[in-house]
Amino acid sequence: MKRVESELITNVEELLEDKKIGFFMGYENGSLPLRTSPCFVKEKEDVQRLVWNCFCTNNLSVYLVSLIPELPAGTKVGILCKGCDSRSLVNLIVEKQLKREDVLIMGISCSGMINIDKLTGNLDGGRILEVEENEEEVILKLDTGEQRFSRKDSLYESCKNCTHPTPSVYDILIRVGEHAPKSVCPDPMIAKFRQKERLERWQIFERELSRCVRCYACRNACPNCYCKECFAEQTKPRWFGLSNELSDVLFYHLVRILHQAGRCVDCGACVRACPEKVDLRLFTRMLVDEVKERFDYEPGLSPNDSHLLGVFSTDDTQEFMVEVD
């Protein structure tokens, strides 16, 4: 990873020095072990803060819609993008929330992000002093010794089933190994959920969402949730109550999830943000699979694409529009 960080830092220094960008978004080490934070760089001397490792989980494209209007006119923003992040960014361009010329995309091929809970939940004790990673393992060096974890087994579920680890749209690409795009096929966990009876699926939905405390972290972490006024907070009309009653919670999540149809790139930001560990991906990924199956559509692969729900084809299947006998 040192080679990748060096290439990243060199590229950003040159871009700032040549005034090709006026601002860059990447990652820096967090205040706690195994964590990173978004890093906003405007000055060349701050570039050394930038890092790249298996804990760079944030989808940075979530900041663009609110950030760009606040910068001086004509400021071009550089942004470090994993495959899923770049698809979110491209989707914002397709939905006319960004202009392609306003952003410089520094793509980075991604081997998947590590779920910190899978590491810390299996520690034998001790204080983390240092972390090393390679293609096979994540190695935690503790004051009590060393523990090794399988990288493959420690990935987030969204990373295990990632279909585009390398951005399809970029201005500069930093390669971390070779990552060919994988075909979109149903996630085994989601496929198992879809095979259940409708009533059982609804019961699982209720059980998962019963833990929701309506903090809206899922909405705030999602690049697709850029509305200046969310339907959840509208009062004219008021769509539903603001209580933590299960009916209100379910209505909020049903509407938000349906808004992701043809837009969700399965980045997992909503799941990582949830303080109650609600598995929202169980439902959003189901939409991703169904959109691919019904319409052969994947969002965020080209800024020239049309939005799935903005076009109509006579070849579209329609059996889902009528009651099943």
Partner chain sequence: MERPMSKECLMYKEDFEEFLARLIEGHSIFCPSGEDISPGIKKVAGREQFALHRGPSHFSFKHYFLPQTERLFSFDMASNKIDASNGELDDNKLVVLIGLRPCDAMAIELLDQVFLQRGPEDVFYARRRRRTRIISFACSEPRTTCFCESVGCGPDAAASADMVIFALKDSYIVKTITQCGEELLNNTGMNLDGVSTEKLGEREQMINESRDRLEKVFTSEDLNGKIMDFEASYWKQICQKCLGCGICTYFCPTCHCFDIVDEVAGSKGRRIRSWDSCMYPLFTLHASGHNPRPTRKERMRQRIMHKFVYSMEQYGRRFCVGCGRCVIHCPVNLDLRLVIKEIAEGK
Second form
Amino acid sequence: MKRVESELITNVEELLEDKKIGFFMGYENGSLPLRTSPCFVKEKEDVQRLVWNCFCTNNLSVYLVSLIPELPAGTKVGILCKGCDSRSLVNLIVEKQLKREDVLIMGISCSGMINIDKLTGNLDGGRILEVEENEEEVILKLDTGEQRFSRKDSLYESCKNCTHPTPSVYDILIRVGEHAPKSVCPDPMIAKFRQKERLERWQIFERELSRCVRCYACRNACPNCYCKECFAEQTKPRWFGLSNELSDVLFYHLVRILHQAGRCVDCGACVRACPEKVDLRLFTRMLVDEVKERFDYEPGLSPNDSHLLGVFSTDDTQEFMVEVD
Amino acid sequence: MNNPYIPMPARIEKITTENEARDIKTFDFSFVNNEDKDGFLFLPGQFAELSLLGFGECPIGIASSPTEVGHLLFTVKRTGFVTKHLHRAEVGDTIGIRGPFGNSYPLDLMEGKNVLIVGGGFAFTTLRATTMYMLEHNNRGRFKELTIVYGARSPGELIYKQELWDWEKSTDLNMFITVDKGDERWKRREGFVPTVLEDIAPSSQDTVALVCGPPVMIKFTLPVLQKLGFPPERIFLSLEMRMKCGIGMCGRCNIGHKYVCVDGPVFSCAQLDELPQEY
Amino acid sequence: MERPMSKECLMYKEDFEEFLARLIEGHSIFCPSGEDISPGIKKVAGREQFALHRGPSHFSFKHYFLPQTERLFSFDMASNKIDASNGELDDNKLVVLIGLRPCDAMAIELLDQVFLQRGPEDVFYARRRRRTRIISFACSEPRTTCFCESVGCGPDAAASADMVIFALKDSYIVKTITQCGEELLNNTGMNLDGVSTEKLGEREQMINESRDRLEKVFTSEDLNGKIMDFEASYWKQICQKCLGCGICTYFCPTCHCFDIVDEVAGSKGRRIRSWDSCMYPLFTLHASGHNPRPTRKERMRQRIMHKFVYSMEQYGRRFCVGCGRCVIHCPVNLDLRLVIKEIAEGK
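Now show the form predicted together with the partner chain, given that the preceding structure was the form predicted on its own.
Everything in the complex follows now, all chains and molecules, and the chain you saw is the first one.
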């Protein structure tokens, strides 16, 4: 990791010095153990704050649409992108929210992000003093001793089944090593979910969403949710009620999720942002697999793609308009 | 214990369309229950929440004076969701009222002094209430000279027209009516309110100024008042904010540490100078 | 206000179990866990169901006093009839909340300022508050996100508690704070001893250790004086990472802003209030389209200044108890403690 970090820091230093970028977005150590936080670097002396480890979970593309207009015209923004982040970024280009020339993509081939909850579940009050990671393990050094976790078992679900750990579009690529997780499509967990009876699926849907507190973190963490005025906040008309009762919560999520078809890259940002750990991926990943299966399309792989919902082909499958049992 | 969110039923007795664009209407209400009528004690400058069951509530300044016994006026511009539906109401319909809320214009301070009222467009409602209050024959002697400068974009947009013409003829006050741009029938003054104010140049000596109007009018009126020698302690503005509860709980209408719904809506310029410019 | 009443006695494990059992007999008891009556609140029907959290629980008791969605009244549009009856509120039976941490108890004291003391009482809050007795548990193991001492609370703070319990290694010190607390204890008919010097020493050590474990990213001195400047340039910097979601406000035990809307089905409907957040753009949007807080900068400044500056002028209190929930849940780890530190250093 140290090699990757120093490569990253050297790159950013050079880019800032050569004025190839005026702004860089990466990660810095967070205020809590096992957390990082987005780090926005303008000055060379701040570059040393940048870090890279298995906790760099945020999808930084989420900031681009609002950030770029606020910067002095012509400022190129450098951004550290994991595979999924780069796809979000590319999708923003496809959706004409961003110009390719406004960003410098520093890709990083990602070996998956670690789900902190899987690590902190059994610490038994021990305080984390130090964290180490290698290709196989994450090692926590606690005041009560050492705990080792298998990397593979501790990944986020979205990372376990990542299809593109390495960005396909980048200006500079930092290689972390060739231990990227094996891509699986469709996602086995989702495939299992789909086999369930309709009633059971509905119950799972209900169970997950009944925990929602409507904080909108899933929306705000999602790079695809850049609407200047979200339907959830429109008042003329108001599309659905304000309560946290299931019907209102369902409406919000169904509409938001449906708007992700052909756009969601399964980065998992929504799941990670959710304070109630609602498994939104159950729904978004289903769309991802559906889109892949029906249209053989994966968003965010090329800025020259046409938007899935923006093109019509006469041989598009259409039977989904009416579900046949 | 009273539930402070329950509106008091009130019947619409009369509806007056005030302007040519027909998007400003004055509603005259009477409370359905006598105890509500007796309990509704207010002063000019206060507001109430008008409630339409099924649609919601909106905060509206009270346009009548407590001295106008038997009338309770609200002048409402069709702007948002609730006001749109309120405009569809008819005479005889019952809606709900919660209030009165907020402070009033500084009647104690105004007493024994000259009063200058500067109003623009639709935002003349609580200033009308104040004018009616001061003109009431028992009250008139409590205030010295009363000067009103009131304007609108066009003649058709002036509200309370009949009263304006009556006041113009009255010797109880000095009335200056202006429009930004007149039409072929318009025989009175033309020009923006701040400009007219500058022309008339009322004395700031022993005078309290009350100002309410669209933001752009206020922006240009305040420097004129300053030039005329009004200290910020004697200039009063009535502010608008998005509001819900009206009783200082729902938390959205604050400017710094002041809640517009309970500490306002009337603030002196001196008070506002102490608060963040966030309104 | 109640006359302060402070009395301490000792309970051994079996005494405490007996105490719980007797409380359960006479009252509705709730502890911060599960979701029986509202999220994060569990009915303790048997003494084995009582559970304590390390540090503050996932949800605060705000959910109980100010539910996320609350019906203000129902109505019928056809007849213009309003029905404000509310069975839950009419029930005056005592409710005992047990197991909340001192920070969450103090938060209730702050909510009292808003809903009981400032102007007219909020009937919903008032009814629940008046029938409720609070037994808090002093904090022996704060979390890394806790900062109660920095904001004038602390692991043994007694604000708004009727009784504070200190869980020692093999015993409990029960301290009654109010007359209600004392009545509650007396009504259980327990025959309890006073607290030995030795046990008092154990308690002191526990609280001291707890204090030592508390993070002191900023201190109460950092909050003194005129620390926050509305016009300062740092707000632009601070809000940069903020995603603009409502987590920090919804999980905050003192945030209390709400919206009021009508919901209709046919001619029948209800007027409800629902939590709202100053972090949302709609919060201050005028019908005219004007928004006094148009960007995240203004909205974040409002949230922080409301807690630490405006509330001082409104209520003489800071509206933060240091529970750290906003720190735990922020999706971008925008840590309020660091924000305050940065502001204090004038960055």
